[in-house]
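Below you'll find only one chain, the form predicted alone, shown as structure tokens.
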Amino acid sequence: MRLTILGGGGFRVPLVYGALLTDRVEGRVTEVVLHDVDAGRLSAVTRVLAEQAAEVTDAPAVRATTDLDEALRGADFVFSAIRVGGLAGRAEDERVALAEGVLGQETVGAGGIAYGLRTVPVAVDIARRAARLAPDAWVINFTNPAGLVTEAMSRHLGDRVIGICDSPVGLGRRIARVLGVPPGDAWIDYVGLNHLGWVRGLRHAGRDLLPRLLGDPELLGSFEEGRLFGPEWLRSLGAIPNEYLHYYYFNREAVEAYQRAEKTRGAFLRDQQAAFYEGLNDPAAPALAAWNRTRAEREATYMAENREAAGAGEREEDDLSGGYEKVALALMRAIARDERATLILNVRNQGVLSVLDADAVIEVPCLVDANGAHPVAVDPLPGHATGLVCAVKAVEREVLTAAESGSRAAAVKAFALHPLVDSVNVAHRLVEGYTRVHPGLAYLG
């Protein structure tokens, strides 16, 4: 079985390979193909699973091509990870935002938008080159704003595209972990949009957990979650949010910790990555172990403004493992393999949330077989939740069609709209901002 990564230069492939090597069963990943646009990054990230593989027998192949149409035929599964405009576009996005006093993070606010209208238009020629060369392949999608990039692509492939996300996944284990229940046990009762959801339950052995959490104000004050938002805060919502919500509920806090910090979080991983990428020029560095320290400071500096403005402390070692790849490698097997799954996973609603329409992309449970993603069906969404979720779907709207039409008065509304954007004018100024410092916005009249 053949599975294209896009983006095959990036950071995190390793992950995705070494999750591959654990993976022994009959039907497993024999090859697999990078595609990246920069030879350079492809050609050290694949000495880095050649060392990987260095003493696993029979490990997968691994090929790369710089040729997209190359690596996207013949493909059984293609997981597009890639990021238009590199960490440098990351770090103007931020750039530009804060210097407007509202939010510049990657997936949320303006710097989401930012980066979904650069990302929009090239997520959709992927996703028409994979509908016409790869026809038969499942896409997985981790490219962000993942939920908006995977409907986008949506239209274009179906339910064959398929979008993931580690942070459901890495709550969902906190959760349980703090209620002694094994992960792979319990239900988790999960809903919302890609970095905008919340969990409302935790099922094992028949009842709901959550309950006996969200009174114990100790309990609930000893994971992540808990520190980041504040006991009384989760007991008033009556739910564990994603912890992307933090930039709403302290969206103040969030941002004048961002305009404090020495470097945005894109600015410390441009030039960390960098840095990385130049060292194994040398073709004697070895390549796993810059790849594995480089690693470990990113993973324990991940949200560390919000952890700062909440006073939450340094993340605990369980919380640095990520999780992605596991999820990846999780959807791909039930899919090749019809062995069913549940996963929480980014797919079209299907008539599961009344608020929102069919093809709108939502984040919730699945049951997953050789069929695809099937999302369950979830209790309504309260109301505090259902008017942030129905207003972020509509800058996600005013995004695809801003992408579509190179209406830059859509682009405009898609700033205005966003409950993080404070000001009309504001907008305005962000979309002369950000067509400044990025050519792939050109196409915005």
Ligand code: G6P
Contents of the next structure:
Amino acid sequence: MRLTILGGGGFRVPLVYGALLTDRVEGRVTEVVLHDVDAGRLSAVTRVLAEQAAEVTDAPAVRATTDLDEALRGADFVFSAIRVGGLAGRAEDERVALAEGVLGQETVGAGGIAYGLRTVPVAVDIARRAARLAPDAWVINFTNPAGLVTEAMSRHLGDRVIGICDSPVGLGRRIARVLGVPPGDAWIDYVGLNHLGWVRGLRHAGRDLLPRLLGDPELLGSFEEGRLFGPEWLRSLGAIPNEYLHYYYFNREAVEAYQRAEKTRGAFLRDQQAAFYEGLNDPAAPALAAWNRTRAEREATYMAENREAAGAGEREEDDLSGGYEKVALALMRAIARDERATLILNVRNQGVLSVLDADAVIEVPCLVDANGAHPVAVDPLPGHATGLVCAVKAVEREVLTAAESGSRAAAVKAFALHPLVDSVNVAHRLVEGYTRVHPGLAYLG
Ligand code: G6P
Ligand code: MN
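Form predicted alone already given; the form predicted together with 6-O-phosphono-alpha-D-glucopyranose (G6P) follows:
Everything in the complex follows now, all chains and molecules, and the chain you saw is the first one.
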């Protein structure tokens, strides 16, 4: 079986390859094709993978190419993990937004809109090519903003594109752990959009254990989201939000912490990764060791500004291991081998949230088998959450319109309608600022 990874020179590719190396079962991936627009990054990552495979028998063969069509042809699965504009672009997304006093995070608020505006046209081009050159392939979208990008691709690939994120899985795992339940045995009642969802219940042996957690401040203080949001607010909500909701519920503090930071997240990663790739220009440099070091530092500083704003302290050891490669592998296995699995994924709504239309991509538990991902019916969201979900989906739709038509007015509207952008004038200036720094936005007339 052949897996093609777009963004194959990306820093997190070794995580995926590491997961593939643990898969010994019949029907596993035997061939990996890496595609990237940057040949230098491809060769750096290829070296890391070679070191990972050194001790492993029958490791999947790896091939790298800068030809997109060649990479797509013959693929059974395509992982799309691209970053249009690179990490330098991410840092610009943050800088322009913060100069206007609004959030520049890569998936939430103004930064997410800017990133979406330049990513959607590229993702749509990939989707069109995949539909033509690999019509039977399953496309798994990792590219952020993942919900929006998956929806853009689904207009060309239908249900053959599935978006993934590790944050709901991580949240479910943490809640199960503090409640003393093996995560695999629990039903996590979660729904929303990507980076905008809520856990409303955790069922085990026929009982909802979430009320026990919400009623116990000590338990609530013992895991990441509990510390981030505080026991009192979680009790008021009656749910545990995805960590990215911190940018909404504590927006002022998050923006201030970002403004105070010596470097924004994007700028930190831009410099950190530049050093990593540059280091591998030396052919004698041990690639895997450098990658491991860089990765540990990246994980430890994840959402550091939010944790600082909340006084939440350091990340826990268990939370440092990421996990999105595990979600991707579990999804691929379930489809390829028809092994039923339940995973929280980004798929078309199909009536699950009645306030959204059938084609709106949402994040929801799905049953997965050889026929794809089938969203499970869930209880409706309460009014306040429905309001946020609808507002942000309307913003995403404006981004899709702007990307499709090149309409600058639609781009302004996307920013202006976002709950975290507080003036239409700010929206105008954001479009000005972003089009000035991003060549990828030249299409906005
Ligand atoms: C989480 C999010 C991803 C994001 C990743 C890395 O896993 O769900 O969407 O890409 O963190 O964030 P970072 O700030 O390290 O790029
Ligand atoms: Mn994510």
